[in-house]
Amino acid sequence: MTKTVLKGAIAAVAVLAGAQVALAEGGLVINGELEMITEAPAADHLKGSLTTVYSGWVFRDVDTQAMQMDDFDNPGMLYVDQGEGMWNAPAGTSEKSCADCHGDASESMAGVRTVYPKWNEAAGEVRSLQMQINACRTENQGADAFKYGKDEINTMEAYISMQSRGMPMNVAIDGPAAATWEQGKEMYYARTGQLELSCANCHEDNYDNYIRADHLSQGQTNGFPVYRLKDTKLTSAAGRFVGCVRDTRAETYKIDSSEFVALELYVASRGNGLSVEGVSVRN
């Protein structure tokens, strides 16, 4: 298939929605009391690209939105409950739990999710929250690392993320993290695969449009890990990157690759100012 035909095929399935972005009446309020920031001014580094950033919740249908507004209806909360058990369970040769070192997660982990991925000075690298979880397991607990892309690590990330729910994302992109951020930015705008599509083609150029039945969002990561109704389980940001790259008909990076860490840092920075949603519900 030629490039021209491919572009025509993409245009044929993308139906212009015509500035349909609109917050549901009252916006996203969890359990009738915790108000979330689902719309915020774009960060300075997005000048010329976006003026406002929106949570993926805004682009979901009313039934899916409603599921996230009530913890009783949110299927992702089952994983959070499991995560609490994991937090308090001894593991590894140390026979220590996360709680033995960090205490009450609601206090020690509050705000943690808002700054990840972040530069780790001791390791000399940018780490995702999942990388830091595994570092704690192997270095402090003497336990095996969780496997990326699997339920255990997504569950622990969900539990830790919940402690920052409602707090605005505030990922740092300067200092020693700058080079990794630049790498992620380059990846975001690079066309890949047989379809020659970049992240920006969908999530910057065409958000609020439809591709078939899918209402394109800005691809924000403030809601990750998310419970995907399509998969009936939690998915991490890197796990979603794998799926997106494959959708362009390209060979994807490994889920734990340094490339996806860079991309996660860049995409997270695009959502600075939006609330951490803990466990969100998406299609």
The other form holds:
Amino acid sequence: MTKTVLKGAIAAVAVLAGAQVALAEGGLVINGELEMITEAPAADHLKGSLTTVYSGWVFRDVDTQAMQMDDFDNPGMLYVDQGEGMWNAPAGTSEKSCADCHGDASESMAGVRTVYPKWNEAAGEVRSLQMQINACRTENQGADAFKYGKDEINTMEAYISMQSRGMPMNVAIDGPAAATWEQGKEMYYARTGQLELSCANCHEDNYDNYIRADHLSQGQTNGFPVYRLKDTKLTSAAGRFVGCVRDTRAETYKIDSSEFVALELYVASRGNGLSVEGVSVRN
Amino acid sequence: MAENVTPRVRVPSSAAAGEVITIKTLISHVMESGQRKNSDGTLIPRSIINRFTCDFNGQNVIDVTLEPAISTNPYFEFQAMVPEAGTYTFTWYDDDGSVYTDTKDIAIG
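Could the form predicted together with its partner chain be given as well, to go with the form predicted alone?
Let us now look at the entire complex, which starts with that chain.
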């Protein structure tokens, strides 16, 4: 970790943090074979803000990091197994499964997670991967939409994300998505809540520092959905935003709001170049 | 039948003859103990994996009896000596009569 701004009392802590990150120098290698990009040069639009982007994985402690390095230790993989069952199970009035149209997910869904949130021409909006899953359910399968923030939708997203594991994030921010991206950017830098904190205050200005006992990451979303040890279940990016906005003591947007889609797009674009981690493990 | 039961196994793809290898297995299963009650107060019937075996080329490596106190998604990690190239066969026996199997080949080299 090469953060240069170290001041006063924070310096001792930050040096300790440096040592901690160094332990992970071998990098994130899953099952001893799949190498992940956890450190990448920042995208052009981050010029002046960040030079290097880091996956949240590098900020976690050694034990948590190790859990993600072995699929047998990663509790999120149980959801992926379940997701495979859901992929192949018929649903709704059409009695079609995902597999009936999309076939083998390891082929049809490879790389999908890297480009979401993405502009949908027919709908005329930017859609998160979860919105796209639900659109497919209601429009094509004739099934009820999954409830956002619950296990089922996160499980399905986990299974689809897993098919892109190791591929670098690459969301488009130009063209028709540009306006939504700008909206997300504005939200990212807007101070909110009684604490008057913006996303950037913690995740850009102070990453690698401690906020009380918590080691601040850059708030990258390449690892989502994540298995959070404190929740013992999966959490989506939008679900995490709800928690983060609440922590600024603000009234949060709804988990399925267009505001959070815009923010998800913007935050995802900050992580362009980092590997999709499928299901990551975080504290 | 228990839903979404998926076995997962890890065996090295090759080993030296006589080498001791580590095998990991995990099966996603609710392992309902039969002691719990649902919201109406009726007993939820027991539904567990009651036996797990691993064989190598027809010879038994490990044979485990599982009891209701074992928690959900039972995970086994054990060691085995590899005398020759061959196939490991893993079998899980469910209370409902279902049998789940998985196989892994191992080469010498």
